[in-house]
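One chain comes next, on its own, written out as structure tokens in the form predicted alone.
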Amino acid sequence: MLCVTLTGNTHEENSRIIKEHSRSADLFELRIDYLEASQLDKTADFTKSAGKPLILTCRREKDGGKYRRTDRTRASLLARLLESGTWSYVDLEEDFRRSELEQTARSRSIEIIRSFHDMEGVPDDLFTRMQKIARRGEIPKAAVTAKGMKDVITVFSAETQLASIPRKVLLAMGDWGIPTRILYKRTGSFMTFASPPGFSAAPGHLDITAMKELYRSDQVDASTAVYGVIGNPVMHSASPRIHNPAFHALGIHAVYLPFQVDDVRNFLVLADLLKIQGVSVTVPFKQQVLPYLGKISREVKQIGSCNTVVREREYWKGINTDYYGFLHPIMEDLNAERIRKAAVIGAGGAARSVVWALRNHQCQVTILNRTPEKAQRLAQETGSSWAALDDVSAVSGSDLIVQTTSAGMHPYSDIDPLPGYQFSGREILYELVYVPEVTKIMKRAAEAGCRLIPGRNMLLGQGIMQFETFTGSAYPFSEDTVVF
């Protein structure tokens, strides 16, 4: 079931949420901590008119909530709401122990969901915790803090680990935790939770609007197949934009979300745990999965860059969709020559991609990078040239002016990568960054009257590369696919 969070301060707030999104929820949770003094007496007509089931909360300032005043002043709030309204469950934390209330509930058929929340990290002991609860014939629910992949596994290892439990629910917090509240079936959790759009009820929690439409998180079951982009930051990516749409398009029973990772070998270790099928590869990973590929195309091998990771029999294959997702919208003005001369901003695995593309069109290189160690090795491989980053001297007269680095994107959204070098106006600017859509560097060169690449071009091109290698089939170009 998908749960969506309603966190208003006014009863007809949280109405007006349910009536946005009764289609997209199976039920939804009334935050009372979060209500005006005012709005509690009115909360057992908002019951009878909510037409959904709904989850009786009151959150503590200690377990993420609003709640400050005692717990013998909560628990009389609790069961007079439960006494008067209309309520499917009732969330009770592990420690709030009030046998009148759970009395209250179990009298009116109000299922007791008991929880707990850690937001430091994981417990060492949180399935014996969750088992004990079970005991208690009440639902247990854990809420815990993922600060790396070994916790994101122990999450998901519960599928096995509480099988005994029939009705559980365990969701990690964060950005680590977002594959958990995607996939929540894959961690054996009953039901997951959603905010609104435009608000996040706790830290990790994504909009209903994603989890329904773009991820379908309640369709994924285990026969799913799971597909990925994988890299650190990640979350802003745009990629389980171009290929869930298409997926479903087809009818391919698949979902593709975002993995934050630190340690590809840990993440491989969460890709059998999940039988992951497929998955994108992005800054810093370009070159650290390639010890772990037992097979590479001729593009990887030469490039020493892989950005897209399929899984063959026994193991996986890595290959470069960077290179031709580039060269795309170059294409023309290669074959025409117009493009001779290209300086490269960067020298990490997207620009080792882009320094190739160019090299093997018998383009002049220079590349510019912040280290200008990286930016030599860069240019000894490929017969490039190089030069420190501050050295602007090196990209005057450069046909095109490739952007590689993550000079633009959030957090860095204020840097431009060249400050110190004017546009002509005759050079174009290929910028990779495609969040924001207008990064710093392409507003200077917009004004110097420049042609403009944005980053959404290469990552549409070699993402069509990315979903066509994980299918087989073609993408569904439609108004329904491609909507960033």
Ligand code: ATR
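Since we're looking at a predicted model, the values are computed, not measured. Residue numbers count along the first chain shown, from 1. Compared with the form predicted together with this ligand:
Rigid-part assignment between these two forms: M191 and M235 end up in one part.
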Contents of the next structure:
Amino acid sequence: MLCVTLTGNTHEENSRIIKEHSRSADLFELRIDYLEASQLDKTADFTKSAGKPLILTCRREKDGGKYRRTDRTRASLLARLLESGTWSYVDLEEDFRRSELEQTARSRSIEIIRSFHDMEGVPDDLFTRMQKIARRGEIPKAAVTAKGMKDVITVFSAETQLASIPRKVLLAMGDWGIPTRILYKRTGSFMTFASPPGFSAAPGHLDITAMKELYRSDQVDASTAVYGVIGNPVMHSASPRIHNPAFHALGIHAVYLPFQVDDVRNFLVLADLLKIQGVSVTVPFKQQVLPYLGKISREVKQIGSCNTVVREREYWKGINTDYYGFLHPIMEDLNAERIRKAAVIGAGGAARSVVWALRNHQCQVTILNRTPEKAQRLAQETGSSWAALDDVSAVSGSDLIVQTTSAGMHPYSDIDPLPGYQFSGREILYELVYVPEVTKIMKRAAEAGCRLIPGRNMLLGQGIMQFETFTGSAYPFSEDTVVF
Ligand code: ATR
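Can you switch from the form predicted alone and show the form predicted together with this ligand instead?
What follows is the whole complex; the chain from before opens it.
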């Protein structure tokens, strides 16, 4: 079940959210700690008109909520609302035992969700506490704070460790915990929580549109093939928006989600636990993943960097679709020898794939970098020339300029990495940055009449090839698939 947390200050606001999302959400949690005091007396009427099952929750500050008054006042407020409203569940914290409240709930067939929150970490006795609650006939709910991959593994191991508790909620907060919210059924949870778009009710809460339409998390079950992207940071990744709509369009029962990762080895433990079928690999793991691969393709061996890992029978296989994604938009020009001379700005991981791809297609390449020693090293390895970034004469006469650095990328969108270079209008400018869509250097090149290849092309090219590697199916282009 998908539950949307209502954090409006008024019932009017919450009613609007219910109306907007009643098709996506199975139930709503009314957080009365967010309500203006004047609204509390109107709560019973609100519950009667909601038209969906409701959870009554009044969260204290120490558990991440807004309620500041005493537990006694809170107990009498909850008692009053339980008596007068129409509720399916009430959330009461583990250390907030009030027999009169529990009796009222039972007499009105309102189920008790007994929750505890750990804002610091994952408690050692997490599973025993949940078992104890379940033995009392209540639904245990634990929200813990994952601080790394190992904590995420602990939470997912609840699916087997706590299999005897049919209804429970266990989730990890923060960016580390996002997979536990999306794949909630794989933690053994019977519901997950989401926010209305534009407001996050708790650390790591995703919005209901992402949960329902992008990840379709309520459709995920034991037979769903799980894919993802590993990186750190990774939450900004556009890849879920490339893969998930395409799975849906082809009727493939699969989900693709972001995994924040600290250590590749730990992630592979989780990958075995969740039977993950394949992942995209992003910064900083493109090299770190190499020791774990049982098989690598030719370009991974040459570049020393891997952005796509797929499960073969008994090992992981690595390929590099950045390489092919980069080449795709310029392949015709390379074949027709319209591109013979290229300048590559940058000498980092992205530049490595670009330089090797161009060198393998008989281009003369000059690498320019802020730190010239790095340009020199990559040039020596690939048989290219090199220059310092401010030596714009090294760029003159290039048929193609490839911008691979983060200069110009949000939040550095004011930076032009080649301010001293005057475009002749004959060069192709290939920008790898895709946020913003038009960078400062692209504007200058466009004014000079250059052909532009925006970063989105390579992003899509590498993603589409990944999709085909993951599924064996051609990417289904339509209005519903590539939607950004
Ligand atoms: P990626 O995998 O995206 O290529 P990377 O390996 O960290 O990331 O490489 C970043 C590249 O962007 C490097 O070439 C870096 O230059 P240095 O080697 O001098 O660090 C370049 N870069 C980053 N910020 C830059 C800036 N403000 N101006 C120019 N180059 C920049």
